[in-house]
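Okay, so here's just one chain, in C-alpha cells, the form predicted on its own.
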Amino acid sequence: MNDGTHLVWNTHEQKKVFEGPIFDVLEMKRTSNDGRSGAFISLDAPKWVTVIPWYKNKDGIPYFKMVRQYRHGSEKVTIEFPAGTVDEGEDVMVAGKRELLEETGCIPHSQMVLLGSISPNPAFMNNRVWFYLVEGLECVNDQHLDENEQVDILEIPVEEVLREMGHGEYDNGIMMIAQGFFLRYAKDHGGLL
C-alpha cells in the first residue's frame, strides 16, 4: 500500500520573514521528489486548546458553558467554548484548565477528557489544537481576562448549540471541529445529548 512518502517535499532553507505577537511567518524553500522546487509560507503559531464545559441543569437538561466575544479577524461577535493559546513549555491540559478559569471563573468538577488533537489548517499553519471535555464545573472565582479581552459568560442548552453551530454568532471553524469531537464522544458515551 502506498504510504504517501512520494508526496513529501524536502526543506533546504527556512527563515523567519515576520515576527508578530500572535504568530511568526516562516518562508521555506522546498524540493519535491520529482525535482520541482518552490518557496512556501507557513504561520508559526503556538499550540491552542479548547475546553468543552458540559453539565446538566437542575431539570436534567444538558448545557454548555460558553463565552461570547468580539473577534478582530472576522470583525464579529462570536459564541465559542473557552479556548486560548498554550504558553511556551506549558502542559496542554494545564493550559485548558487555566483558560477555563480565566474566562469563566470555573474549574473542572471531574477529570478533563482529551477528545482529540488536530492541525487546524495544515495548508499554511504548523500548530495543533487540543480539545478537552469537562463534565461538570465548580465556579470558584471571577473572570481573570487578559488586558484586551472582553468576554460574556453564557450557559446554553447543548441542543441549541448543536442546531446553531456554523450560523450567526456560532461562526468559528474551530468550534465546529470541537462539536464534531463532542458528538463522536457522545455517541460512545450516552447521556450527553
The other form holds:
2 protein chains.
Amino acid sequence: MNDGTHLVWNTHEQKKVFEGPIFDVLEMKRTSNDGRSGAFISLDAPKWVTVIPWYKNKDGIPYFKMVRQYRHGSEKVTIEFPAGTVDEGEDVMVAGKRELLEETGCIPHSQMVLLGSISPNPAFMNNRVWFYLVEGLECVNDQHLDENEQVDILEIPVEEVLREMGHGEYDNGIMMIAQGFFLRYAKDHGGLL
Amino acid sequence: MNDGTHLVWNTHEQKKVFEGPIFDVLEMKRTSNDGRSGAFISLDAPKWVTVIPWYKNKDGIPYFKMVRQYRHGSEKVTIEFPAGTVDEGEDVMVAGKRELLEETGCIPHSQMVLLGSISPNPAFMNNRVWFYLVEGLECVNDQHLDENEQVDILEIPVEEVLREMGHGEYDNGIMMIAQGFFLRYAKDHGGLL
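Complement to the form predicted on its own: the form predicted in complex with a further copy of the same chain:
Now the full complex is given, and it begins with the chain already shown.
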C-alpha cells in the first residue's frame, strides 16, 4: 500500500492521434489495479535541455547570459536561459552545449555541471528536461539560429533574475525550475550568488 | 530595439488541428517583423491551479499535505501538491479550494494567499498556472475524486519535500515551480520553514 504500486495503470492499447513538428499526441487505453478502464492522452515529445550560463563580470558581479525571444504558445516575449530540444540519439550535455552556442555564440569555459532533471509535466508529457550549469563563458558573439528563430542576447545580474523570475517577461515555468536547481546547487557551493 | 517588440510575430491564420479531452492543438500561420513566415503549433489548454497546503503538526513541525497518484504522461507515480484544472468561467481561487477538497478532503483554515502565476511552457502552451498557499487546514478526510482518479493523501515535513523535490517520486516540474514561489514567500514571511 505504501509504495504507490497500487496506483499504477496498465496500458493495453496505444495509438498516435496527432502528428506535429514538435510533439505527437498518443491515446492510450489503460486499466487500473482496481479494475477501472479509461482512455488517456499523452504528448510524445523529445528530451529538452536548459543551460544556465553563469559568469562574473569585470567588477566581480555574478551574471547570467539570457536570451529574449517571442514564444508562440503564450504569444509573448520572454526572457529565458538558453534551452532547446535534444536531437534523436544526441547526448543531452552535447545538446545543451550546442543550444548555448547557437543562441548566444558562447562556449563553456569549463565542464558543464548537471544540476538535475525532471518531468516538465507528468500528467500528459512523456519526456524529461535536464538542467546544466556553465561556470564561465567564452563568447564569440556569433549566433547560429534556426530559420524562424530571432533571439536577443542579454546579460543580467543573477540577483535581478532571482528577484524577477515569475514576473513580467520572466514568464516561463521551465526557467523557474532551472532557478530552483541552481539555488539548491548554490547553497552547497559558495560564490555563485 | 530594447523592449522586445521587434521580436513579436503576427498571426494571420489559425485553425484547430486536434481536439482532445484536456487540450486542443492549434496551428497558426505567422509573420515576423522582419518578413519571415512560418507555421507554429500551440496547445489550447484551460487554466491550471496548484495549492500548497501548509500546517504545523502537534509538535510544531511544518508539514505539507501532499497527494500521490499515477501520472499518465510519464507513466510514473508522483508526489505532488493538490492541483487541477480551472473550469470554464470558474474563479481560479475557488478552483484551488475545490481541488484541495476533492483530493484531500481538507478546507483552508484562513484566506488562501496568491503566491504567483506563470506560463508553464510559453513555447507551445497558451495557458497559465496559479499557485496558492493555504496556512492551516481542517480535514474531514473524505475525498471526492473524478471517475478515473486514485489519490493517496500524504503528510510530509516541509524540510523533506524541499530536500527531495526533483528526486524520485517528486518528479513534476510544476511542483518545483510551486516550491520556488513558496520559498520566495517564506523568505519574506517568517515561521513557514
